[in-house]
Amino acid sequence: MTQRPPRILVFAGSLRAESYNKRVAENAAEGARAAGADVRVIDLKEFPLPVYDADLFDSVAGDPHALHDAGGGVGGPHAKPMPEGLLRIKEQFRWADGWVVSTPMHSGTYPAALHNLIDWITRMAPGERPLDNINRKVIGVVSCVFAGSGTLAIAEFKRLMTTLGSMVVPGSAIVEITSHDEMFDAEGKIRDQDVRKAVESTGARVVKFVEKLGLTGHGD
């Protein structure tokens, strides 16, 4: 059987439609690409969650240590509709094998958006594990922020994956915020060659760490 390549899903922390970051997202899908994954770029404003509220879940049907007290170790089937955007975003965590993301820095941490994100698909669907999309994923993580700012919020979002058991690649690229036409050109690519390829090798990296950790199965 021939091994695939590395699926990478590639995302921004922002909702915002003009959002820098969703540029930035896009160089380092660039990056990913030509180090030869699969990569699918999605914008988490087209997969729309309330804020997490366990009065809108099955909490019973989705509660790990629930089902671990029970000898289960799949979630159950839920009596409460899941959120339709939930559903679809689902199915692409499930698809990838690593993700990039690129995060904005809002009051020192990283977006209220991307931690509901986070909350959301570490709810378990009927027939999920517990941290099905989480548990052995790579994940790149660069960031597009004001001058002097920036690191907190990597900081931040990194030790919250790696404490759900997410590898988290070394590196980060922080991309200072000028103006748009400063900082990219009419293709979107980020106009500062040293910028742009430590934003395309951040993308490159998790493609080599997910290869490297044998991630990637066979087939389809």
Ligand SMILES: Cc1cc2nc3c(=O)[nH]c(=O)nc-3n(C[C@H](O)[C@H](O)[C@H](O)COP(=O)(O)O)c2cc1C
Contents of the next structure:
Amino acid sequence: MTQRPPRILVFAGSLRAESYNKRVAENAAEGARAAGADVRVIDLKEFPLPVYDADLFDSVAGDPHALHDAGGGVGGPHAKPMPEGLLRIKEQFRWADGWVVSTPMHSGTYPAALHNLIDWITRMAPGERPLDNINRKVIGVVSCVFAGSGTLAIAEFKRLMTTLGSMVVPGSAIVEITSHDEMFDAEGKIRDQDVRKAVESTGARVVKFVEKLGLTGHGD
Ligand SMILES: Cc1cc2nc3c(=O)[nH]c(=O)nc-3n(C[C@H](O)[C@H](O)[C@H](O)COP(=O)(O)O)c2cc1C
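Now show me the form predicted together with the named molecule, since the one above was the form predicted alone.
Once more the chain from above appears, this time first in line as the rest of the complex follows.
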């Protein structure tokens, strides 16, 4: 049986089509690939999730974590299907050993879209255990923000994920916003070599931690 490569999921905390953070996420993905990982870059916009509301599905009395999916044949006569985007994105998180997130700063912290995602993926689908998609996952965080915004979105997102039981890698990288042309070359690479290296290193560090912690298991 062969050890498979670490599986790293990379995404931005922004839904915006022209998001700077989506570009930065691609650069972090490059670092993870160079370190030998199997990398998937996803766009949260392709997995639409409503604002979390327990009434959107049949929660079980006394078990606020449970999700019942009528489509999966679980739940009573009033069972409602989970949001379609949630079913698909849960697959991505189940697949991953680690994530690299590039987060914008919204109102002094990471965006609501990112918190909403965490709220949804921490709800259990049938067959899942609590925090299956969070525990034992290695997480790296970078950020693209305006000059002076500093590390707040990164610090807040790291604190959230640490609280939930993820393993957050030390270090991060900040890309300061000027304009697409100034920040990225024609291939989308970050022009500033030092910043690019710091972003790629965050991707690579997640891969190394997954390997060192022996989280890849074996085979497929
Ligand atoms: C709702 C909202 C709140 C924001 N709050 C802040 C903020 O507190 N500090 C800051 O520097 N930029 C703030 N911004 C600016 C974003 O960081 C900036 O638009 C950035 O480009 C977003 O990343 P993106 O290009 O990946 O979407 C805010 C933007 C939005 C839409």
